[in-house]
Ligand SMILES: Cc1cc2nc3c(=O)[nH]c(=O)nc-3n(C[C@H](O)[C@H](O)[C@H](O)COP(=O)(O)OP(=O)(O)OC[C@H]3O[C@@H](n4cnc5c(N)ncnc54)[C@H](O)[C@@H]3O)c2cc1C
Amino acid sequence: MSEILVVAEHRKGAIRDVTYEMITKGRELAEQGDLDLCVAVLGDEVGSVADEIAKRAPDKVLLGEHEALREYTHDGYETALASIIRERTPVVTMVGHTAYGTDFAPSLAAGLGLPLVSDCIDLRLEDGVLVATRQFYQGRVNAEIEVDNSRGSIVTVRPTEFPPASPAEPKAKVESVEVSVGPEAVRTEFLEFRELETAGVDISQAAVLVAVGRGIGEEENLSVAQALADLLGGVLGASRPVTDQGWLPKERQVGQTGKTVKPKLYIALGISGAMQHIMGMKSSDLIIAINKDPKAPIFNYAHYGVVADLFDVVPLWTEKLREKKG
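Quick one: this chain alone, in the form predicted on its own?
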């Protein structure tokens, strides 16, 4: 065993951010264990995806192409990856904790007889032993788990926990590898790919996000937050109580049961900061919180906090922004 293996995630030719985030952490693990960092790209006619990932400085990109992998299926990925892992026996195989990764990683680990740690927020190698950090009790407790990875191990990595790897030189070598995917192995039939209807708004891609919580009071008050978001060139998000009321659609929800976001600026208006919400936004570059409760947990994560009624602060803030913009 001489390498860390990252499983790339891509959809319709677009590389998902979690792939680059895993490359960052994978590089750290490789340096700790004096190992190579390899990225596996599965699919059919996805050489351009492999070439793009090769620019992010792994040691090698493994390109596994097969017509059965043209579209994602859990049994197709599981079968292909099993053949790669048996052949290469990586120390750690990293998979995104996403809809794709959580679909195939458990059965992949079970089929190979390898330990699995899911939803990891940190990883390190100590004297060859993998130490994985994950959370319990809705994020209130961090636990470090020592993994017997004498035969290797599989982990799923929570998105947004690590910065994405930047392009670097030299470009990695792309190596085609044979993957065994017999027709009897793929029992799932891909029918179609449907994009979630988001009315043109994807909060996970927003650079500026203004999120509202219970403190907004009623649906009619959303206009106060929307005016601020518009002036900042941002979009409106919400905590679960707001979407449960139907004041904003579910795709605007931030948190463990909503979307994980990492904007450059996150403004929390009237959000107390339940751990389920914090888990979805704590990696934001800059967090500003406004809440009239000085003991609100959100202030433990905010870079700047204002203890005040949001209806006293936000309209004034909006007015000042309008004046500045002329």
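Mind giving me the form predicted in complex with this ligand, seeing as the form predicted on its own was just shown?
Only a single chain is listed, so you will not see partners or other molecules.
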């Protein structure tokens, strides 16, 4: 047990940011435990992906190529990673808490009989023992978990939590590893990618976003937020429950499975601030949040917070802006 293993995530030839973020955290762990930092790249003809990752200076890049790994499948990833992990017995295997990562990490851990801590926001090694920080209750509390990692461990790491590793010297060596994935191993066949059809407003281009969450209560109440947005020259965005219910089209959704936005002004009305929402808006220039719940996680990311019923404040706010504008 002498290494930290990061599983690289890439899609359609592009390396996903979480890979570089995990290299940053993985390097810290490697130093704490006097270990090597390795990155596994799986796929078919992905040598250029491996070379690109090698420039971020892990100690080694493991390149596992096989035609059955051409497209992501959980079976393909599990089969390949299980043999790599059995052979190399990393102290910690790091996977992104992403759509792919949350798809294969749980079954991989179950298959190997290794502990899994998901959606980690911090990790450290204390005398070889992994201590992972993750959140419960949709971001309301943090918990420190002491992991029983005597045989190794798997963690999924929340994207956007750590700075990405920059290119550095020395470039890592790329080493091919044998992975065999039998044709019968893959039971979910990849058919195609589909992209959300968009028609109207591109919220990622807006300078001002007034975003509504479940706290808006019902579709009819959208007009309260719309009036504010109109005065500010902005557009309406939404959290997932609002688009799930069809009150606004899916293309207005902010977050991991919606759009990433970075407006000059982001106003969150009745949004609790689940991490999947936060990931899409936390780098906005100015964030104002109105929520009844003083402990709503959205306040941990806001510049100005108002603990109130949005319907007591927003109409008055709109009124005053209207007076100002004359």
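Values in this document were obtained by computation on a predicted structure and should not be read as measured data. Numbering follows the first chain given and starts at 1. Rigid core here is just the name for the largest C-alpha set that superposes within 1.5 Å across the two forms.
> Once the two forms are fit on the core, has residue 164 moved its CA by at least 2 Å between the two forms?
False for residue 164: its C-alpha shift is below 2 Å.
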